[in-house]
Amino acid sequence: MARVRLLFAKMGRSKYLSHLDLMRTFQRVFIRAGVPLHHTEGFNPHPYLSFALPLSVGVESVTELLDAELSCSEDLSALPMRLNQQMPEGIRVLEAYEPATKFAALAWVAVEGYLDYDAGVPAESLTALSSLFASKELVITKKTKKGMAEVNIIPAIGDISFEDTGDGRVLLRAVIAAQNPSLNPEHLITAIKTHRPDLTPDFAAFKRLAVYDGAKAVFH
């Protein structure tokens, strides 16, 4: 049995695959690539596959992590190519290596998002948005395990910036909490809608860029 960590990207139309569909996709890809997975024992065995941070449907990523247990040792340098030959459009394994840390050490996620304004970017919106997220407290209504609750999201934002790209878009870059509790990038839009509805974009899309540990060093 050998444990392997995959770094992979989920881009384009594959961003609409749900977490469950993605799990099934990897199970089938390992079979088609001839890479046997180690399974649990019992009446309903299932393969040992574990994703670091499930990705919301509609969000792209170039930094997804998956841990798998293989039934035997494999050449990890050749594993990405073998799996990619069986992958559907938009999903690509970038690297395979032996994991040295546990997913529990993940603390931050770097994201970028485009905020589209059909009528053009509102005047002085960059200053207003920066001021909004510089507040000591920014409360939104958020779904939690105990139901809907009022939550201050400022402690879950490590960094945030805004840039006018000149084509009716604002580029948002942020480092947000990965877990315990996590902050979905859509909550940033919820905060704008709640506190500055005049700056609410007509459309917003996000991409996950990197994952960090508690010291904001790149997680491997």
Second form
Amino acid sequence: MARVRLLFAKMGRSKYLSHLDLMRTFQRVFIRAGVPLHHTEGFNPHPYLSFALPLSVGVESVTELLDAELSCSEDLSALPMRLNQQMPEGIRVLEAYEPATKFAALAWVAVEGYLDYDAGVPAESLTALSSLFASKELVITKKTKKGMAEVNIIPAIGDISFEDTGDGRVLLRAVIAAQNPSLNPEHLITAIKTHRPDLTPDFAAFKRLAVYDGAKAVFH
Amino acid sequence: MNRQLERILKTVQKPARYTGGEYGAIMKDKERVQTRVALCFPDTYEIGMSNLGMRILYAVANKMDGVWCERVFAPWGDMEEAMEKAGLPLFALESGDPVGSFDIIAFSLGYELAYTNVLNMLRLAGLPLRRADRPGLSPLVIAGGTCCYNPEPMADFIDLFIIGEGETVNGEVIEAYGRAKKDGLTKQAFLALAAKIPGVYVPSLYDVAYGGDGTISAITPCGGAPLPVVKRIVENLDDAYFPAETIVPSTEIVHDRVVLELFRGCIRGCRFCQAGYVYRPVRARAPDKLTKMGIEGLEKSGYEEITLSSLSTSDYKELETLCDGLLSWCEPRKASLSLPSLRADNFSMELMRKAQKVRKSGLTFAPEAGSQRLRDAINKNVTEEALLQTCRIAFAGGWNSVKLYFMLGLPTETDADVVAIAELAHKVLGIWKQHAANKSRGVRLTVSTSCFVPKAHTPFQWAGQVTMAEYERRVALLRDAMRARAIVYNWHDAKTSLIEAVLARGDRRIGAVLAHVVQNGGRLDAWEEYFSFERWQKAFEATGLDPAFYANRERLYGEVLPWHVTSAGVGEAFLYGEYEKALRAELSPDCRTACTACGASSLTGGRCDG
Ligand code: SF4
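Taking the form predicted alone as the starting point, write out the structure of the form predicted together with the partner chain.
What follows is the entire complex, opening with the chain shown before.
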């Protein structure tokens, strides 16, 4: 039995795979690659696969983490290539290594998002957006386990900036809370929609760029 | 991925079914292929990707040089709406290109209620529904699958039908198309050539005339087109392609596992069963080949389940050998083997135990009729004693749930036959009380009935379907006869069965009904949430056609039937003989006990693997 951590990207079409889809996909990828997974004992044996931070359907990422338990120890340097030969389009394992940290230490996620404005980026929107997110309090209505709740999202935003890309889009970069509770990048759009409806983009697509620990250092 | 599609995908349920990009999906350079084929399944991704035929035909077409075959499925209602709003036409999963731009658009027709989906998909592709309104060679709209044994209801829409098993014919048609495209042939010229390929039915080459009573007076082929078009089959199944390297969907589908087809055809000859007649004769694969194929399928897909599939799997001669071979590979790797269709009469508990492992969830049997007399009439060779014996073993072995499937409205059915279903259910319950290993867990006995739909190329092709009112009366009779609380009775809606019956034995005039339904919003009719009986009624009214003429009318022997344009190799006189035997509740032996000379062996040079 050997624990391995995979750093992988989930890009393009594969961003539409749900958490469950991804679980199923990885199980089969391991089988196809001839890398047996260790199965739990008991009535309904299943392999141990644990994904770090669930990624919303529709969000791309270059920084997903997965811990798996292999039946035997494998040459980890060759593992990414072996797995990648078996992948659906868009998923690429970038690194495989023995984990030295726990997912519980994950604190922040760096994301970027492109906000489309079909009629062109509204004038002064960059300053307006920046000052909106510089407020002390920014309350949105958010779905929680207990139903809809009013939540101030400012504490969950570590850093945020806006940039006009010149082609009718605004590039948003942010560092947001990873867990307990996490902030979904879509909530940033919800905040705009709630407080500056005039600046609501026609469409926004996000990508996860990096994951950090509590000191905002890259998490391995 | 295009931004327009991305925006849409954000708003729909289960977007992964519209994206493609799965492991095993075939990507080619579209600049370097000559013929592009859109293989369309007229139902959702989850259903279509579960279809073995789809996977075989996809792989076979993509093996051809210069051919790129892609997949297309019917969008669910929310996706359809979003696409229409955005002006996005139906697209193929691999390239994302619009279906209307393909050379060949090929539909798989597996059940009649999907016909409206075919038309709706053409509509979403921006194409005219009727073949007469698509004068160019491209796109060519073709269809294959079991329903094509009566192609007539779809004859107005489809340029060319493939009758029988598509593996070989499809390739010949695609090749001929490729040549025609290069030579700049017109559609008409190409179709005249294609009609010479055995197994190809080109509806525009047949003239159908009707008599005063509404029945067909004559079918006249033109330009030397064959009448009937005899089905094509794969003679030796060991030579048939098995898609070991197949697409592995990333998202959940209905049957998400390796499907191993043991044999085609069925030895049994149940008189109601269309598959049992049109897939004759039985052709089996060798067990060692199957074992190898199954293991390869598991290894190359990463699936952890394999299922043995055929019309009557337990009739496979070397079933135990095959199961042992597969299990010795599966068990150490924690893969499981399942046997979906077992007959109650030769059901082996040992086999079940091996195959199903701990899954004691449920047993399913389809006695089809409640009384022995009616089971004899339909040639369903299952005795009550065999069924009860099986239940006895199963209950003693810890199973506590049984599902029993029956049909109401079978030819010759009387009220006594209907009530016999309840009696049989009560006997099964009695067996449970006597033999259950663990009574504290209770028992779940589910009885389901559907309304019998007579199908083309079966002995019951002449029979009338019972009216909806009569079916509902029989349902009520049965419901009143079933008193035990442990028995749950489900009955299938009569309305869809009526439509199915009309489509199954319809003629070309039914095309107008289909078009009317689709033009008024009909699609996904196999799904309860989309089926609207009212919409169909309006279409019958608007076209002046009477559903009872097609569904409920008893035909006389000698009437020209719409599906006489095709032949499954089984002689009509033989079928009628079987019908007469049914009326006398007389059994026929299965192919293994004694050949009844149905005629199908003419397709394989006299060989049948009974
Ligand atoms: S020819 Fe005889 S053995 Fe062959 S399918 Fe027909 S009845 Fe069965």
